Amino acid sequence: MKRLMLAIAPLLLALAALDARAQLTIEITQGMDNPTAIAVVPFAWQGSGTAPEDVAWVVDSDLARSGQFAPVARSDMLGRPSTQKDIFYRDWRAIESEYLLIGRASAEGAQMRIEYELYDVNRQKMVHSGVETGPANEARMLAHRVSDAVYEKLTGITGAFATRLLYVSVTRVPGGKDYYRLTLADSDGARPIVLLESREPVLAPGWSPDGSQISYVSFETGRPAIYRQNLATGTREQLTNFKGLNGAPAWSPDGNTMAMVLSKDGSPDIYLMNLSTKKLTRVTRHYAIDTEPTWMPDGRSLLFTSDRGGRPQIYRYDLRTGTTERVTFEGGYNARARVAQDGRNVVMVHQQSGRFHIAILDLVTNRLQVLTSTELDESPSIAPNGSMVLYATKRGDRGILAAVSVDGGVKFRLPSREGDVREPAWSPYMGR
C-alpha cells in the first residue's frame, strides 16, 4: 500500500500541488519589536500572457515570515516604479519605509529571468541588485532566492528561503489504519509533493549533506527499516532489515557514513554504516538505550541521547578516541539533540515543570535557553543558517509544525489543511 513519487523531475514539479491535503499556512504568532520597514512593489511583467509567479509577493511573505521586517502594504503604496528612473522617494518617505525593493520578471521560452534592485530610501541610494534565471516552473524557488540576497544585504546572515522541508502528514481514518504520506515541500509549505504514502507508519526523515538524497524509516514491510531515497530519480534502496529496531538514520558531514541505532545485537545501540560497502561499526555498547545520533558538523564525534544516567540526557561520543562524555546536566529529561552548522549551539528537546519544550544549549557557555512554551514540543530541526528552529508541537488534537528563532523572539505556525503534520526536517542549502 505505498505510492512512490518522484520529487524534483520535471513531470512531477509541474504537478507540484497535486495533494492540497499536504499543503502548510503560515501564521506569525510573534515578531521582532522594531521591523524594519520595506515596500516590496509588484515586479513587472515582461512577457506574453500573465507571470508564472507573482515573485514580489513572495519574497514580501518569506521577509514578512522571518519576523524581522514589516512589508507595506500594496493598498499603501504611492507607486509602482519597475525601474530607478520611476521611483519618487518622498512616496516611499511618507509611508515611513526604509528600503524599497523592484523589479522585472521576464521569459524567454521555458526559461525565466528575474532582475531587481534594492534601494535605502533615507539615503536615495541602490545598496543591492542582483539577477536570478532558471526553468520558469522553478519561478517560486528563483523567488525565494531573491529573498535570501535581500535577506542577507540586510541582517548580514545567509538567507534559508530557498530551502526545502520534509515532513510527514497523517491522515486519521476512524476504524480503519491512518494514512502517511512523506512530504516534501518549500521552506513556506507551499508546493507540497508526497514522496512516500503508506499505510504503515514512516519515520525520521532526514537529508543527505547535499539535499540531493533523504532518508527515512518505514515499517512498509511489516517493520522498521531505514531507506535512502534518491530525489531526481526517485530510486529507493533499503539499507537495512535487522530483527529488532532499526532507526534514527543520520548522514555524515561528508554524505559517505549514516550513523542509526540497531537493536540487533541486544539493546539499542549506535551503529555506523559505510554507505559504499554498507559495512557496520558499532560505535556504543551499553546496556542502556542509545538512540537519536546526530554528527557534530566536523565529523568527529556524534551527540546522541542515552538513559544510562537514569534518565534520557544528551551525551557526546568521540570518533578518534571512542570516549563519551556527558553534554547535558540541566533538567531531567534532554533528547534528539540537532547542531547548529556553527557547531556551537545545539537544539532539543527539554523537559520542563513536567511539559516538553525546544530549548538550545550554547556548547561554549553551557547556557541552556527554553524557546517554546508549548506543552509537547518535538524533533526541533535547525535551518542551516542557524537562525529558526521548525518543531512539531500540538494545537488542540492535531498535530503541526512551528518555528522559533534561536533568539525565541520570532514565532510561526504551519498547520496543515488537513490531518497531523510532524518529523519535520530542514534541508541543507540546495545546489543552484
Given for the second form:
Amino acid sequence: MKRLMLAIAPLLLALAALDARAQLTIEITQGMDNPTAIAVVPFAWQGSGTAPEDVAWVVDSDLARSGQFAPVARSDMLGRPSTQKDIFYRDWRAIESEYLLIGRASAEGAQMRIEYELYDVNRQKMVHSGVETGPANEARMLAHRVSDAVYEKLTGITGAFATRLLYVSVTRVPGGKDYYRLTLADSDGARPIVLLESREPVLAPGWSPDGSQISYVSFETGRPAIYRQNLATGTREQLTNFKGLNGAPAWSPDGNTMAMVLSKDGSPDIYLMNLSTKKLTRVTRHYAIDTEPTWMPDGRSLLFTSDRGGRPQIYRYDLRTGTTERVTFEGGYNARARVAQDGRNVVMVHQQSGRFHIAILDLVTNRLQVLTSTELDESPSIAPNGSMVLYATKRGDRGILAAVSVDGGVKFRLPSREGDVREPAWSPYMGR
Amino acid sequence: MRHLPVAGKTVSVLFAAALLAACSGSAKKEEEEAAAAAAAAAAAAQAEQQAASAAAAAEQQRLLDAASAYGNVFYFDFDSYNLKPEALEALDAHIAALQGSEATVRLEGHTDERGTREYNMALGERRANAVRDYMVVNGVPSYRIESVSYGEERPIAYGSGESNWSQNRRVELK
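Let me have the form predicted in complex with the partner chain next, following on from the form predicted alone.
Full assembly next; the chain just shown is listed first.
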C-alpha cells in the first residue's frame, strides 16, 4: 500500500502542476477592417462581497474575439454608468463608441442575476435589454449568453459564445509513453475540465446533437474502441470492440444513430450503429479506404472521405437511394469534411502545393475557398452558428488550436502553454 | 530440416539394441545383457535428445539473433503501404525465427503527421496488414499475428520535415 502511494504521488503532483498551465489563451491575429466600436462598461455588483466574475470583461473578450467588434479600452472610458440615468452620450461620442453596453449583476444564495441594456450612442436610444439568471458558479456561461444576445442584436446572427469545446491535449514524455487528455472547456478556452486521461491515444472527440453526451476513440485497452460518455452523470459506455479499426464516430442529427469506421470485414468502411439496439448496418462496401463520416444536417445523407479514386476525396452517400457521388474535384487531397448547420458550407482539409490547409466548399456554387495559410492544418470544426471554424495547426513543433471566420477575414489562435493541443470539437448550442 | 538427421540416429541406436537382445543364447544372461544394453541405449538416446534440443535451441537463438540484427521496424514511403526490399529481407529473418517457435506477434502500423488523423489511422492499418499478409503467405499462421494501427498518434520523431517524417512512417513488430 505504501509502495503504491509512493508510486502514485509524483504523478499527482505532476498533473496538478500541469493543469494551471494547460488553459488555452486567445491571441487575435486578424480582425475585420471596420469593426464596430462598442463600450462594455464594467457591470455594477449589487451582491455581497466581491463579484464572482467580471461579467463585462467576459462580454468584452467575446466580442473582440469575433473580430467584428472593437471594444473600447476601459482606460479610455470617461464614465462608468450602470443605469440609464447615469449615461452621458457625449462621453461616448467623444471616444467614437458606436454602442454602449451597461449592466448590473447580483446574487441571491447560489443564484446569480445579470440585467443589461444596449444603447445606440448616435441615436441616443436603448436598442436591447435583457436578463440572465442561473447558478453563480456558471457566471461565465451567463456572461457568454449576454454576449450572444448583443452579438445577435447587432449582427443578425445567433451568437455562439455560450457553447463549449472538446479537445485532445498531449503531454510528451521523452523516452516514455505520452499523456493524452480529453478536455472540455468554454468556447473561449476558460474553465478546462479533464474528462479522460490516458497513457494510450485518445482521439476523434465529438458531440451528441443536444450537447449532453460526447463520443471519442480511446486506445486504453491496447486497441481502438469507440466510447460515449454522459457529461452530467459521467457514465460512459463502450460501443465497439471489433478487430481492426474502430474510429471516427459521428452522431446523427436525431441522436439515435452513430456513424463510424470499422475494418472488421476487411477494408475500412462506414457503418451505422443504432444506439438503442447496437445493431450495425454497413453503408459502404469498397476495397478502398472509406473513413471520416459526417452527417448532412437533414440526416438524409453522409459525407465521407475515400481514396477509391486514387487519392482522398469527399464523397456523399444518400441513405435513401443508396447512391454515392463525388463531391470534391479541386486538388489532390480533400478529407475530413464537416458541414455547417445551413447544409451549404462544408469545411475540410485541402492540400495545396504539398501543404495542408482548411478550405470551405459552397455546395450550391461549388466554389472552394482556402481559409488558412499555415502548413499542417487539420481537424476543422464549425461553430453552431456557422460563423467560425476552429482547427488544429502547428506552431514550431507544437500543436495548437486556431480559428478562422468562414469568410477568411477574422483569425485568432488559442495557444496552450503546455503540450500539444489538437482535434477541437465545437459543441452544438447548449440547452436549447 | 536440421532435426531429421538427429532423429534418424536415435532410431538406429534403438534398433541395434533390439537386435542384440534377439541373438543371445542364455535367457538370464540375455535378459541382463538386454537390460544393460537397453539402459545404455536409453542413456545414449537421452543424450542425443538433449544434444538435439540444445542444437535446436541454439539454432532458434541464432535465428532470433539474425532477426533482431535486422531490427523490428520497417519503413514506408509517403502515402504508401508497399514493403521496401530492405523490409522484405528483414521480414524473411523474422519469419524464419517465428517458424521455429509458437510466439505471437503484434504489428503496429504508424504514419507521419501529414494528412488527416482518421485517414492516417486507415493508412497505418494498411501498412500493418501488408506486413501481416507477407508473413502469412510465407507460412506464419494468421492467428499468431495481431495488427493494430496507431495512425499518426505515436510518432518517433516529433518535428516536421522529411528527416522526421521518414522515421514515423513505419510498422513495428512486437
